[in-house]
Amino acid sequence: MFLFQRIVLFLFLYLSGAQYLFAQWPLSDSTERAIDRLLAAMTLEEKIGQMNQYNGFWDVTGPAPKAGADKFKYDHFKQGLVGSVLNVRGVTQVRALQELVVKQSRLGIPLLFGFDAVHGYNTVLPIPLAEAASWDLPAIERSARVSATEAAASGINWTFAPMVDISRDARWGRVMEGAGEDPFLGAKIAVARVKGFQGNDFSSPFNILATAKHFAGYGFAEGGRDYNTVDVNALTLHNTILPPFYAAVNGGVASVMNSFNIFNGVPATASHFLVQDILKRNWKFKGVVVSDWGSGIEMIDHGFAENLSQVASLAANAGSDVDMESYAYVNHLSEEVRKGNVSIATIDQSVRRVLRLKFMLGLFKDPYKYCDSTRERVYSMHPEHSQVARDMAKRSMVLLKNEKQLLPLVEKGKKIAVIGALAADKNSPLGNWRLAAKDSSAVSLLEGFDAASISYQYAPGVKLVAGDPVHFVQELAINTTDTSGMAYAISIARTADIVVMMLGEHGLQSGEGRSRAQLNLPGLQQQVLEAVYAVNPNVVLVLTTGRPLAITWAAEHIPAILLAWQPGSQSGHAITDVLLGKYNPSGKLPMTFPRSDSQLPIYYNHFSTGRPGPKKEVFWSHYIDESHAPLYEFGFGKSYTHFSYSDLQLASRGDTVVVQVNLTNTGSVVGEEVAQLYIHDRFSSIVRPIRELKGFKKVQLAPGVSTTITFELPVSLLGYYNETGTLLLEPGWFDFYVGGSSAATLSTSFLYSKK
């Protein structure tokens, strides 16, 4: 906790008081026995309630909706028939809707108010995808709990996040909200969220639920269209989506969100597999699982209930404890119950689940504890919070390219172009999911020049969107005819030293819904790319975007290329800052690059074949027409120093492996690294991959200094699980290898034998 965080927290404590609402439920009992007490008091009709969440439809704090569906919906809160909603912010709205119910309910539960703190709340952190390549664990867990301060501030106390998908195809455009494809790396970073969301304690008023989504093979979505079908062999199941979730589990996340689609032909959010005997049985999870958006009612479409009832039924039998604007649950489950299709015992069970959230927020004790103006005025786009915000936008760039020394900038003396209309932006950076933000709210690239007072000539040369987008769901004509601009780029960069181009995607052309089947630059920006580089050849591309994209074109002919994603708040101060070397990249990539479209799905943890090649014959697995090698691997990063791996070592001690090995900064600028080891279990009675992330550590280096890297890995983690999810841990060499990728040519083996 920041700080200033702690002081207003104390004054905040000493101050204001709690009001004990709830006194009937004494202190003194468990949470267990207090839930007990309450459901024998509750109606099937409020229990059911507890059960039903709803979007925010209303100014609480206007007059109440008088006819139709709103006042249907307006009513159930006052008949305690309903336990939570979502996108009801800011603490006037929040005490509002808390009050009524409170007040007037007849056992004056309160809600829980949910939202989308993806990647910050009023401040914007860089995109999960993003912040997935800077891989630093601990710079991701303070990003998290910037959202969550902000979030909490505001009166919201559950967000819905992390996404933990794994995704091994960049066409799917919510490969932005998690954090790439490998569930090491995944499950890490999965925790380090949770972490970062929910604190140690939740009686802070600063710590809020989390929830790990979607549950599960939401990233496997055939062609990367969102929302399509998933089909995967239960070995992917257990050993590449479920590793994440299940160290969020472990972590003590405290709800779960359903997946859009269907898993061995039934729908996510009824599939008793999924959630009652992975999640809740073999994992003993004792939080709350949510529905996504009408995922319920999305059986329908699916082919798998013929009306809501059988929602009903279906989805509270399969363990989904909250209906999420399905309207199954409130409309028609207690009927499931009088027919006998649901029983009372499973409706008490996930009753129980939310109200264990609701004692365990201290809600009960005090309805109203996110509910403070002065927390909320103080915490919204904090300074601590933009410091946060740039720094974790430097540490997730990377460093694709740098020849011809272009880069760090050396400005002085320079006559440099800029190039781009993404580096006037200032809605694009704060990227996808950014609900709570102020539209345009971001620091554009010209304003991160000026204020390092770079001097420049400045050219939008091709519009990139047609129109002016700035709604969250907008979307976007991209520009495909509009090339009045170009011959004025063309004129400056001909004459400059340096020309820095920035372009991309538009930060609302990835995210949910935003699938693309070709991942080139979008509209004319290619164009405008060949012709500067005709002209002057020193061009910086700085490349903006929520996917890894297919810029074969840019990788063979511009110099320096540098990643910065979709940054955040603080985007043009921290490009800034990494292209005059204020901070020295070491970001790594944490989904692999394809050269073509055509390559994907693509990801380094594959499979070797029977005929893995390359050979000098036709028959073996490739292609005739582009190479099956990536543009740029899974882990790949440079920096503006360079780094060597040498001496490695591998020793057995008892249940662990001990793998050292030498790194030295061998440039001349202090640098970071992060060391990633691998293996491979040459045969097994499952085939296994080529190799698997199995560790990595990030180091900080000044020049010509030595370090050495020790991992120690759990014997445990040399092993697999099979087609039942048990793990399967045999005798047999393994192949370890150590470097600044997936690579990585530094290699040795050891001979696992079973005591």
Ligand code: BGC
The other form holds:
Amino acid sequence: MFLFQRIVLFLFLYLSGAQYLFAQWPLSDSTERAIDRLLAAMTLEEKIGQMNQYNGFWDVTGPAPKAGADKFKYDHFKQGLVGSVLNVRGVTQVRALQELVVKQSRLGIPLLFGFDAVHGYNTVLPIPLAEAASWDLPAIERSARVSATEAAASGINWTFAPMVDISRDARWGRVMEGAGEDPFLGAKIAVARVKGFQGNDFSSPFNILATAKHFAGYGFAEGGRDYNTVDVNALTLHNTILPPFYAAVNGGVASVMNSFNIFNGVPATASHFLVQDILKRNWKFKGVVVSDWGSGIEMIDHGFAENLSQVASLAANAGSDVDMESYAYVNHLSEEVRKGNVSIATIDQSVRRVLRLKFMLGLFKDPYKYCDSTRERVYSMHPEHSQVARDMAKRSMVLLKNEKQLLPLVEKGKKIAVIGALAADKNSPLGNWRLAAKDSSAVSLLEGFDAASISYQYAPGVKLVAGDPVHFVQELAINTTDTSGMAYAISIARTADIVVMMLGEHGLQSGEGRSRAQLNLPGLQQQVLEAVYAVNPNVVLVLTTGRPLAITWAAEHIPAILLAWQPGSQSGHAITDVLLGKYNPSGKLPMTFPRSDSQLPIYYNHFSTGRPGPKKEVFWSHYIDESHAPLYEFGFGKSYTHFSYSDLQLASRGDTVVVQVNLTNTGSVVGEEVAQLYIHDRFSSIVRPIRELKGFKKVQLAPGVSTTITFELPVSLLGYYNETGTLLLEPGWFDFYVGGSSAATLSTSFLYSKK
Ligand code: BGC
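If the one shown is the form predicted on its own, what is the structure of the form predicted together with beta-D-glucopyranose (BGC)?
Time for the whole complex; same chain goes first.
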């Protein structure tokens, strides 16, 4: 009988023409009608099943439950009570589970398979914050494409990326996952990533659903402490937090994930205001809202819901369509419907969204679309992906300082010492969120030097202490007590011509749950740095990190600093390419580097105070024991060549402000520059930041060559949102700045007058 029903259902869908519509977004009427018919055939429990997501705590080919599997009933798959899973991957596993559901559940509705393919899958690309430093949208899109291709080949059809949370606080470990502090750059990168994951056509088995997360405000956790309270005003919400989400939604993102935090005193997962009003009503988002891991059940700890039944009705009514890891919908939602706390219409709306994604991907036509073992073999760690990873890593690096012409390295005839445990480490460069990658599979810096036939002497200085990669304790990463390796490191530094030191954070010291109160070089690294510098000042510091660090001493003393971030699988090769000048660094900071962690939050697009100073007397907005300036400002980054900007021109053409500037490569090598355009609204009914990024262009120039760069700025970009989210475009004077960072000095002004 089940078989008969499935045949009827299939015919329904087939004849309705739904199979031709999978690639389109938003979907056409006939698919919506096919969903209507499917909804009519479903029981309440089956509908709620589509809203229920389970984690892969088991071996599906077994099934042999692993730790955690006691939380759900395995039979739920056969009963059609599960709509999607996360962390089930690999073609064999995915096919086995899909088959179980498609063949044995009453309606055979295929599952979605979700996974955090954040910056790569088997091949690991640079951490997202590093990629943001490239300001290179086509490259970022290519990188997401690699993640999608490998994940899709392994059975995954839904990634929980990109994270588009803006953050101004480097203590927050998850800054490594985002695009930094600026909403304009963040919005552009969000779109590039969504395009990279989803492509243009969901009929392709290489395209997967993307997720803009975490909606909303998660990056503003107080004190940078993960999961902490968020208390921001409506202006920050509309002008800073929401723009990347809005861009992702307009860019066709298939899903949005709730955040863990409260917003206006309400957990985001139950926020009618955020999800129903802004996302679904105002923005007309048609995809799925998935909760974050247990963000439903956490409403109890927030002091908002008393029990899981309440969690279920609050989240469902707020428009959170899928429950990840709270077990609230599967166990309590039908009862809440029966009690009248949640309407059937609400359930149907959520289920429709889930089914829509399944139609869009073509899973009703072919539930095993992502289950091709040949594809899995061919695309996992495809050599072209390594090329993309190496290229992306080079584009992501930021040259922070280069004195004494230490870089590019001229290694011939020079004695080189390499110091730092991280230079030999093959795990740290993968960064956090690299769940599908093989541990310790990155090319270390030493291996990069070997491959380039660079001779060197090596000393770790201070050792790494192995930690548990899942429940990693940050103090374990870099030794804090054992100084036994220091003498040897100092001895090889003393006799070297150049010392390359690779220092910074271990790759697992940033990411979820890894907030840090101090943004120093962890462990004894600062001590080694100073001791080495004392015997040999010709130090090139390769800084590896998942977040901005307060490296003020290094910035003052060390002549050359290359910020490599956590560059991914090809780390050592990419760093070597940059150190040798085979690639001229072109990255620019997507986040301000503070002088001290006590300056946080620090960001370039702040408001002016009433006492901006500087003044001779004490009564102006500053610190008496530290500068209030950043160490390196947003947008900053050097090159092995030099660029100069001149002749800034501005013209108004209809609703567009046309800004032109002349850019010249005044150095002696080819280089790329990210020209940045900032505005400042002098006076407005709600005060505006001292500078706001409104355009950027990355261009390559041969030495001695000049070019004209043109920015075409729609006047709407001169506007801003008020506290109700209405765009205000007010007449008045605007300052325009163009240059190589947010501290650009070349400026002109523009009077905007409404027609
Ligand atoms: C994270 C999400 C992630 C989810 C599933 C949560 O802890 O906050 O970003 O997608 O886990 O792995």
